[in-house]
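Just one chain follows, in the form predicted on its own, and it is written as structure tokens.
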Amino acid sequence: MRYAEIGFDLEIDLSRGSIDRVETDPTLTKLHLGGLGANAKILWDRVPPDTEAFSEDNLLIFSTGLLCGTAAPGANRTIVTTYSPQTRLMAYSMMGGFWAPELKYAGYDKVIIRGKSPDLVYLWINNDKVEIRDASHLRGKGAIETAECIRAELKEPNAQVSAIGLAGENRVFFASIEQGRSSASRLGVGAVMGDKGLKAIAVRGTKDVNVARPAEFMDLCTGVMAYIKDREAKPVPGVMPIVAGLGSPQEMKLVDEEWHTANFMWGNSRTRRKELTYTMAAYSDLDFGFRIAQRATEYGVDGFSAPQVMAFALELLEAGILTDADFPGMPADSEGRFFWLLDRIVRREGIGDVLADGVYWAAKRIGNGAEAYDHNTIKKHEQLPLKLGMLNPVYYLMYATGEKINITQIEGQFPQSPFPTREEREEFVKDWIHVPDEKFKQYLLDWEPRGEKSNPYYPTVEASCDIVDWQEKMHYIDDALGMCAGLSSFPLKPPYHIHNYPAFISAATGIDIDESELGQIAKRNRTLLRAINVRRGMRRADEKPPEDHWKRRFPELEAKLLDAYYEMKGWNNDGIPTKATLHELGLDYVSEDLEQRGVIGNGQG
């Protein structure tokens, strides 16, 4: 019997119309845990590195994390993986809700989709019954509307439905997949789903998920809930209660969200305007933000990329690179403009057809100086539309090197900025049990808001690498387990951390691991993702944040940060994992492939 995982995947070939239930190799669980790590291994093994995003050979993988479907609080993430039409690198995006647990209850760990359907279809997974069903009547419908229609059609109100909207159908490069008030938004996973002719996947399951040591596992889960309640009853100064930060509307009640809305330059990121909503990049009020965000959800577009694309278009209009003739019938008011642009983009009509490819590719198509207005992309992908003052060395590394190419999925358990006084810092570290090493407490104690121990030269190069490595490690563990980052890798002093995760994994699976072994799995997964992107052409030259992200840049320091980070990771000076590192992680098959392609040399250590 397999514990925590089911041990079976669904393989769907939409070109052939075939459905196969395939048993998986249990040794992969010991190597990668599940979720993101397992997805990366599948992509490496089965999709050639020159495969285009909109190819029949590209895979679209919906994966549950290892702990999804168990009683572990927050273990509900679906990890969607493919190759991105936007970055042309590996894309992975997470969504919450109950889709992943439902898939486990239906008897599967993953749904692996290849090929393309000649007609629009949806999948219906109901325990052992799996069907490819006609979806022609759903064409053009919104993502949420589609889910409601499918539940009614199936007469199954408890079915969990992941669906695309009009943006996905029209292969908008930043199209999302929507499900249960959650979204797999980034890097165009919805565009690949649309390209495959797949409108939705509906799942209903009634089976059990077994854990190896249930009494021990339930005690651990009870401890997590007790910790959450204790933090809520006795809040730590400067640290939000755990449940308060789950979801942006909740965050808006707190100082943390005020910090975002009041201290950054939003909109087109060239003008700082305080106390306005940054939603969809329009200078307006919160009511507008909610209205257009709901429209974006129905259309199925990334709520961070879409506003930047629209702001980019309006910048080009203001600069005269685009003209009124490119925007026929566009309203004059700010709110009306953004609704109009959003409609054109998801339908790929007129200028919307160009903008639907994202800022990077749109700028190249438009030309005439448009590239100068592409000032927020990293590796061809839009980042959060904000600009800061002084370079932050930790955030420089996270921006530059993250495989997710998404800053919000990298930051984590180390504070974003120093506490104002030494007394506050000393109070914070007293019960900071989450740190993997005591040195992190000293890093925080020594970090000052200004002076010699402040940005950009503090945290030091060494400390910055350590902090980024810790934060990455926790995200890679979460993404393998299917854990909500809001309960682990993202907030300060969360209920899950490097010291208690091994106990959860061991009790759930019966595979006893310790902190060192868990760290090695996270490093293996992270290195494999790096190798996938390296094999697709990514190099050090690509690892640079937007030039104007910080008002003050420090090129020599930035070079030192990258050098030190690469060395810590066991990569060469171009960001490529060395043969020695790959061997240490049991990834010799990766080094052999990279050596055959001439990516790494025969004598490399």
The other form holds:
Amino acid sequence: MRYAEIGFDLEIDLSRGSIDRVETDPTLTKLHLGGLGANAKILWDRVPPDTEAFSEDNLLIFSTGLLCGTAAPGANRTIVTTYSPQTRLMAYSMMGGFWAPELKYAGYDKVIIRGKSPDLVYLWINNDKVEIRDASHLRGKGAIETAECIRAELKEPNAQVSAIGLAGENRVFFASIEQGRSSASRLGVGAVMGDKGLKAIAVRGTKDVNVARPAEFMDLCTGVMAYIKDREAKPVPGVMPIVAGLGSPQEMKLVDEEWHTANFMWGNSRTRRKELTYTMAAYSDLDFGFRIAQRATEYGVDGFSAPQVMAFALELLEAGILTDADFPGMPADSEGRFFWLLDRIVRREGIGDVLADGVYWAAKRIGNGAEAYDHNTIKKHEQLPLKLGMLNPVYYLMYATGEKINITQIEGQFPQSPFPTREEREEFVKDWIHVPDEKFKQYLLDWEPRGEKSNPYYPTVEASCDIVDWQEKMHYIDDALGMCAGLSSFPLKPPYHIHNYPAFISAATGIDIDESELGQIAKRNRTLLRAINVRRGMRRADEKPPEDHWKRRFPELEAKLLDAYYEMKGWNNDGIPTKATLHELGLDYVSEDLEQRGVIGNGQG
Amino acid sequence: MGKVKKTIKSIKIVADKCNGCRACELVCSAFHAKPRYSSSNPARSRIRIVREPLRDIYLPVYAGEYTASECTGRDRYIIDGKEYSECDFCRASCPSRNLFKEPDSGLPLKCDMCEDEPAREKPLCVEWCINDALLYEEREEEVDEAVVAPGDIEIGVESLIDKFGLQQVLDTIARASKR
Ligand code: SF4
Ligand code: SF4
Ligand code: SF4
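Having gone through the form predicted on its own, I am curious about the other one (the form predicted together with the partner chain); can you provide its structure?
Everything in the complex follows now, all chains and molecules, and the chain you saw is the first one.
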């Protein structure tokens, strides 16, 4: 018997209409755990590097994490992986909710989709019974509406449904996959789903997920539950309320929280307005925010990209690069304009067709100076609308090198800014059991808001690399286990950390693993992802945060940071993993392939 | 019939505090797995959440008695603007729905307050509800002397009889006992 994982994937070829249940190789679990790591392995092995996002050969993988479906609190993530139409690199977007556990209960670790269906279809996975069903009656329906329709027609209120809206059907480059109250939004995974002619995947499962050492595993879970209660009762002092507790910051959980209202930029990421609302693009109020967010969710678009794309279009109009003729019939008021634009984009009508490719590609197509207004993308993808003052070396590295291309899925654990007083720092490190090494406490103790030991030169280059490495490692582990970052890699002092994870994994799977082995797996997954993107042409030149992300930039320091980070990772100075590194991680097949393609030279590392 | 003192275990369900996290479902199914905690599967849980996030409905319901036939009339309730079916509040393992039945055998499930041997002092679902939506209470009551409550096997057999008829069940038991 396999523990924690099921040991079977569902392989669907929509071109041929075939459905296969395929046993997976258990040795891969030891090498990659599951989730993101397993997806990366599949993408490397099975999708040739020149495959276009909208190609029959591109795979769309819905993976559960290794711990999903067990009693481990918070193990719920679905990891969606494919090649992104927008960045043209590997996309891995994730969602919470109950879809992944349900898939495990149905008897599968992953659903791997190839090909394209000539007609719109949806997939119905009901334990052993799997059907490709007609979805023509769902064409044009909202993502949430679709889920409701499917549950009703299947008479299965407990089915979990992932679905796309109009944006996905029309291959909008920033289309999302919506599910429950969560969504896999980033990098256009919804567009690939639409390209495959797949409207939704509904799942119902009533089988067991087994663990190897039940009593031990349950003790660990109980410990986490107790820690959560205790931690929630003790918010971290001296930081904004939103980051003081556990979980991902929910904007509406604390209605007076400053974090989102005071930090983010409005419009096309231009100005900062300290008011209580989240409708940053339209400069409007909360009521408008809810109304347009609801429509955008039904259409299925990414909440970072979509508002910025629309604001970008309006900036071009104001600048005279686009004209009124490009916006026929657009209302005059700000709110009306945003609704109008959203409707055009998801239908790919007129200017909407250009904008539907996202800011980077739209700017290229429009030309005439439009590219100067593309000021908030990295690797061709819209970032969080944030612009800051002083360069923070840790964040510089995370923005530049993050393969997720989304800062919130890279950062965490280490405070975002220094505590003002030594006493506060001493207090903070007292119960900081989460650090992988005592030196991290010293980094924090010495970090000052002002003076010699402050940003951008402190944390030092070396310390910055260490901090990034730790944060990244935790995210890579979470993404392989399917753990919610809100209980692990994202908040300060979380219940899961590098010291208790090995015990969880061992008790759940029966595969004995220690801290250094777990670190090695995280590194293997991280490096494989890098190799996939390198094979598709990504290089150092692409690792560039937006020009004005910080007002104060330090080119020399930034170059040093990147050099040191690459070196620590075992990559060459162009961000390409060296032969020696790949060998150490058991990835010789990767270096052979990269060598054949001339990406790494013979004499190299 | 004489009166005796009895400890009544009960759980106060503060539905207003439930956020639909389903931790209670998960841990209940793990508790009743054989061996204990060896698997999880919410479909086997003896507490289920009626969960409709879009309508802001999160309602924990415990598995109660087995019933052979569904009700004829089923009313609908509107509470604070939210509409519920009568079944949403009902604890029955009932032919009208899949709830509270073993997924493989279809045998009825019933909350036993975690008294399955070795028994726990307190219900596990209560301990795992970090939102305090489930609160455990004990009280003493005078009750009529022992009408013995039917055990799991008895309820199971009764449901089999309802489903297949007495003769078929007897035949099957006779066959099985010869094996
Ligand atoms: S679930 Fe309960 S209320 Fe509904 S039909 Fe069955 S017995 Fe009646
Ligand atoms: S009290 Fe025990 S048996 Fe009853 S629902 Fe809760 S966990 Fe399950
Ligand atoms: S554990 Fe509590 S909050 Fe979570 S679903 Fe159960 S009753 Fe609701």
